[in-house]
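The chain below stands alone, shown as structure tokens; this is the form predicted on its own.
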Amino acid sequence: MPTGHKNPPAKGMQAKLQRLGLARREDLILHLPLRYEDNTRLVPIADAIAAMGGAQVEGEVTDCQVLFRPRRQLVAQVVDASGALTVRFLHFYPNQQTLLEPGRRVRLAGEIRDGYFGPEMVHPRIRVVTAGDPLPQTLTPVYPATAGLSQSTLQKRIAAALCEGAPLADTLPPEWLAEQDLPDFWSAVRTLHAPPADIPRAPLAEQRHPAWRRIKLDELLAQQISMRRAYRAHRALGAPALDKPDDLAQKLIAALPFALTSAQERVTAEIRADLARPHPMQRLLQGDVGAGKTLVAALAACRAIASGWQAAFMAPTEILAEQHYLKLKGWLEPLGVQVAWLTGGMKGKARRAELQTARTAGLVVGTHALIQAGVDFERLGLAIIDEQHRFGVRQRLALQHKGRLPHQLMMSATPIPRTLAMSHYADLDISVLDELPPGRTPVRTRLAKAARRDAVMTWMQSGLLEGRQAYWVCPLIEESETLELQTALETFDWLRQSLPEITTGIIHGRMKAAEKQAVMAAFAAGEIRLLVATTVIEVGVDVPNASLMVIEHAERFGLSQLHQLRGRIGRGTSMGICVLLYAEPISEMARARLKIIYENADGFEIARRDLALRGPGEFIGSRQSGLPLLRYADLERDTDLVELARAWADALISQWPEAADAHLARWLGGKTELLKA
């Protein structure tokens, strides 16, 4: 009978290994413990018994059967010269049941607890020894592990790691580490896989442990040499120097009718100094809902248009991209600078007429539609990406490639805390617009439970009545697109039904390009007085007279969902008022960012407790394909570190490259293609 492939458990434990990334010798080594047991120690079974709680205890098994009451289970008694204590198997396997043979003598490890047939151990770690053997003299490691996959594979893998060949040399300078009273990586590796008994334990349970804190700062230091050398590597490039008097721009801030903030003049002489130079300007604009970041950006549009070259804004949807084209063409075609409008809808002649006039345009403004075949510039010096977290990399390298290599403005209306941008933006330079235009009043937030919904409605209708705007966002249903709308519509039929004075108007993602921008146009010129919505709506709709705004099932929203909606409104003359309806039971994560939302106006805050909520994994989402994540350090515990890796990663760069060569090969292996975007 064919046998087939010589070694094909060694081929399904290689496929296991390497769901779990461990490919490499280092892999492994890196392959750190989530806990820890100890199990250096022995107690007498009375003493256990009397401690009730983990223990490790040896003896010998004196009875061991299967009973069928209360259920079908393994039970088995162990006594020591202290006493008895009973073992008992819910769901268990033939070994398990030959493991507890009467005469075997056994070390047992797990909670003791009163139970069915008094103190007794269930599904506890078991172990046949022999009288006399000795105990393990470290605490055993227990590691991250995947289907198939036992710890006690990992753990002797991770050992033969580790015995095999020469310690792995440091990559880092010994004065660096006695400055910061941080041990060699080998040190740091050997005590976090087989820490010694004696070893304080609180330190090494909250990852503070000196070895810790030096795998930490490792692992942000590749990071950061990834991102410091896909920064240096992109300011090598060439890139058209835009450094032409600049007198668009003033004319422009002569022509509004309100000044700008010290941070609008501080942010647009940085950029100005960038796009100045002749390499590509990476810089990400962020600020908080209103902070005036899209008149940042036509600033930076008319430093490119009066050195003769062309800009591109795009935005992640249509409402929003519309939105920008009408207020850029209001402020810039007075100027004299022409401004396209370029969307994917247009068909036949009317496209041909489109392209044709984006090629050669000043400005030209556009969704995801810059980027498609077809659509040429003849001179792109500037390119310029609102909320640039929604777009991915190939995205944003697409409209790059339209130009010969031009500067990149990204923007964002969801602040990023100051470890994260430290650590996951390090190829970036960053501006922060961290002031408010004058007159900008925070919106005042309520809380109000589903079961009120009827009351709301009624608060609104007398603001509505008072010739106030105001929308009202239905729940988001991440399960079926389907089913928000039905949702949306129901809505909308409810209040039309309940409020036949008010002119009501309903906005949502399956309408016609067409139909949502005369919606919106018909709400901007006060038409429609009450708006209902989805999340369409979520980004740089700008309807000042809109201040009252309800946001259904608020519980289903994220924190930076919630303050950009909110953000919607107190946009004009009077003060906002947001309710945020929210039904019962609620979780405890939705009750923590409800309370953050109720509780804070001011964006930064809100991403930093955001950040400490969910992770930096799960709120930047998919930035970048390349970017290394982090396993180890925590940005909100370990900003000291962050600061450090910063700091010792540039030095690294400059003085000690092959090191630096060195410290990426440990942690990133193959992937250590430097960052596109």
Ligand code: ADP
The other form holds:
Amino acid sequence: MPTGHKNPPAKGMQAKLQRLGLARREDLILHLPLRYEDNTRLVPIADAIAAMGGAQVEGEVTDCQVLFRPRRQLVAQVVDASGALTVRFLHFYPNQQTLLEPGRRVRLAGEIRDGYFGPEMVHPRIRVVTAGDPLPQTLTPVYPATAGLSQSTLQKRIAAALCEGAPLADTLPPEWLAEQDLPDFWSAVRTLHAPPADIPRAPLAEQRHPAWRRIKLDELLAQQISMRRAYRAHRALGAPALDKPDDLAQKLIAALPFALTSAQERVTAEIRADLARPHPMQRLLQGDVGAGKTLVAALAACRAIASGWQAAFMAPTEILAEQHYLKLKGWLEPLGVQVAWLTGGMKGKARRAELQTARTAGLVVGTHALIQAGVDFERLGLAIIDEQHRFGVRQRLALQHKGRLPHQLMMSATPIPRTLAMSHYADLDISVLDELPPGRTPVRTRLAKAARRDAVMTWMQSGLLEGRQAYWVCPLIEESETLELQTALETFDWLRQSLPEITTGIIHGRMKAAEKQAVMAAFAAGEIRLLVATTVIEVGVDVPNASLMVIEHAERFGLSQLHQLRGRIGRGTSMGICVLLYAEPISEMARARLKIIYENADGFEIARRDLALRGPGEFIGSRQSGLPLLRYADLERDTDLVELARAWADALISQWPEAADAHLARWLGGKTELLKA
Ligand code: ADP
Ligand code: MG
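Moving on from the form predicted on its own, please list the structure of the form predicted in complex with the ligand.
So here's everything in the complex, that chain up top.
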């Protein structure tokens, strides 16, 4: 059967195309230009010289020589009826010398500038032509390339992919497109590969042209379809329906010294409805630091326990897990619920007892210890994961596998902007806790140069003497844990010597769990007034009386980390003050980021600005679920398209599953498997 390929690509060429991900015809068609060159017009040489800047000219080569002035270079003269132009190549290949043989007629495209020997074009693109050769009618695409693959090869292959064979059918209904003023797929890709000369240039360059919007939408749609399918597949599985009446939760609420915030009531209702269904919940609870996520989780656990199932609560650090344990035990044991604590540090008999308790306890709290081999739950119905971004996908799955598809509640205090969440967490349901409990006084933030460290210490001393408690957070030293520890110990000594009247403690990652617990307990009880800490206190720690904080080398921390740290002192009734010490010189970026933290108290707003500053790649870190990277769409700029893609993905999956398949195949090809990770 004839394939339509006159010259099947050479082996080496195929490998290079593969490296760009261009294995199929569709891949070539979806390999879109980075920018364009305008070769649709010719300018007389004299005019081009008068105007300077970019131009295309045509003329005859009158001279071409390799000169040494002083470096070896190729210099040619090209002449038309209006004037002459010098062409210079500082590096060149023999074939360029051949193209510029005297007597040839050439088209040159490039920048004209004023050189040492008069106006010249350096490294122009050259095309040998005969007089009267027609000019292209369309802009010339410049593609993302790879070493050894020239633009002209890519241009030819892609043009061939467009011409040889039938147009690729649209995967979207024409009515939908018409409603959004979007072009059909085939005309969008043709426009983008070969824009007509009269196309509005700015929308094209800025990727706002409807053809670009169509392609970005398609790309986002592919992402949404794959993730929404994964979501639906999961939701179709069976799970225990946790649907017994809410007596236990009601008892807990009645016993609390405060009322739920309306946000807590709302998300609790969302979770309750979800748990009652015989399909596994996959929900992410987002809420700013201090919004009261633990209580929401406790109420969900009550639901599970009252329905005759167990709940497991996993936290990323020992300190945090223990705090949760103590808090949850305080809430639930009086209601007759057995709350177990799993450390993983136990041995022998004690370990066996621990495992035995965990097997049947209503609620089991712990760190990664929960997912270790040998830990078994008889009836795990709900897996709660606190600070979910601190866990890898595999760890979250491991907890799930400790039961027969338990419901999952993940919690995060790293709020991410709505569109980013829609894109990256499209396979989850999201609940947002967007209200802080009443009576919190916002933390005041101050910036100070590191040179003022002594003065800051003196200021802190007076606060401590008034009866406040404080954290002194040591710099993050990513490359060396040893150095980080050393710095913390030095700071501890310095503070102890400078403030002999203050009981000072230290907590860091190298301490044994029991030591950390003892220190945290002493700090919570007010015996330790000043706590020197590495970032082990970053997440979740809750000591309401602590209202002062100093963070050294604040410029080294991520914004969400700073926000979380600062959140440690916004918990009591006295106004928290957080001093961010920064070392000079400070980069523009670091300055901009500290400004964001300084000016904003709302975690979502901080996240939004952080995203704008850094872009989603760095922002989200690695979610490592095989989420395809977006090549064209931009989550920050194309927010409207993200929302449209979500709506259309759900509609397509339900109404035209074959079209959804075709769409995925076009965009992800063989890569769809990745998404099932
Ligand atoms: P986070 O959302 O950061 O995990 P926590 O669950 O640790 O926040 O809650 C912070 C503090 O607020 C805790 O001391 C918690 O008991 C308290 N809290 C939670 N809900 C309320 C409420 N509705 N009213 C008052 N305090 C609350
Ligand atoms: Mg928390």
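For clarity, a rigid core is taken as the largest C-alpha set superposing within 1.5 Å between two forms. Numbering follows the first chain given and starts at 1. None of these values were measured; they are calculated from a predicted model.
- With the core held fixed between these two forms, P195 has its Cα displaced by at least 2 Å.
- Once the cores line up, the CA of F92 ends up 2 angstroms or more apart between these two forms.
- Once both forms are overlaid on the rigid core, the distance between the two CA positions of K327 between these two forms is under 2 angstroms.
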